[in-house]
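First comes one chain, alone, set out as structure tokens in the form predicted on its own.
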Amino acid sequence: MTGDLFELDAGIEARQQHLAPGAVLLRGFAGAASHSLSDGLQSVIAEAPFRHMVTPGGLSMAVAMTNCGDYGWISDRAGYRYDAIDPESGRPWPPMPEAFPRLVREAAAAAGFNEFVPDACLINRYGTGAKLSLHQDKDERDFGQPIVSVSLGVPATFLFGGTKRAGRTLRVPVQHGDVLVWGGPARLNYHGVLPVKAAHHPFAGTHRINLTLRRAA
């Protein structure tokens, strides 16, 4: 069962939307940092290019991924986990560009989570039709730290549910510069992304880029 939180063209002026206790959407929060985020992104993918990881069941993921920071989230036939080493290069993941943690610390504080210090950034690249199934972020050691998700490029519809996969989900339109923060009682809520529609944005052409920063260790 799903419900629309608001339409694509409605509520844009409302800079902050509370989705659930502990979950806040910050409209346009990252917009002013677009150039520094783009520069940082290019530096990361120059060292650790996007790749389609494989699920434990052997399926290739539709969303292309890479990482930066002390740890990177990876998936292969051995399972889902964080690792300090990029399995493709055999080297540590690229350092997190300064603009990334600076932005998300400010976003986390605006949402009520002070002193958030991320050590991992998963970068997802969605092409037209790519989606992310409902899931929980539970590979981290400390669930007391929030998740901060930065949307860049073409728009998408983010799904935000509760602690049960089969529960009601909100359909949350997200656009370039929007930042979602969830933690506290919402930390283990299910979430996902509906198939991305064909569109174009100066930031990443036909792609949606998502930066998801966490405290992994």
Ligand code: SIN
Second form
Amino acid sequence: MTGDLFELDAGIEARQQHLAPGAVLLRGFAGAASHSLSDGLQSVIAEAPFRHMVTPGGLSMAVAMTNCGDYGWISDRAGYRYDAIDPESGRPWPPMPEAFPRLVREAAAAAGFNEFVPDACLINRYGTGAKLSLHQDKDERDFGQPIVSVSLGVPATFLFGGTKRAGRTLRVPVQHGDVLVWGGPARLNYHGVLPVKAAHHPFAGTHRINLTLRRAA
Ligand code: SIN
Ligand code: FE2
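Same protein, different condition: the form predicted on its own was shown, now please give the form predicted together with ligand SIN.
Let us now look at the entire complex, which starts with that chain.
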């Protein structure tokens, strides 16, 4: 009996990787929720399709995006911000499918952040070669709230740095079902995604999908 328990604990430990104080990778944490996440994603994109937003400088972003929840993250010539209205439809963003906040609440708690209630979910879709440059998430009101990022579909390399752009950057391989949580002392750490390599995964074909859940307001 005790042998079994010990093995279980060791398994859980091996699946949790501490990247920095306040930053944890939960390997495979979302794997069991894959089907409900997929159903939720389909319902969101039926109402708010993926689109390539424009940066304040006027360039089309390589990563296609959409949102669900009370607030959506948007970029256009006027800048980066959260808005309750989808600029493409003129309507509120679709509600967050139940499976999303349920999963990320558990993930945040596993990483030591209790009572996380997200009000914004950014959905990123990476095609082959798409990348996300190093940046900080700082359009939210309360940096006391963590960020929970769910990787789905084809694998990628997530970059996780420190609070300065020029600092040391970890290369973290992320696969379908992996969940990254960062908050507290890591809340403003730089992060990004290396160009996604050509691959195929049953979840979304050649795409990598990322759900980023935050408390925006
Ligand atoms: C983000 O930083 O907004 C998304 C990161 C990711 O796609 O893993
Ligand atoms: Fe980010």
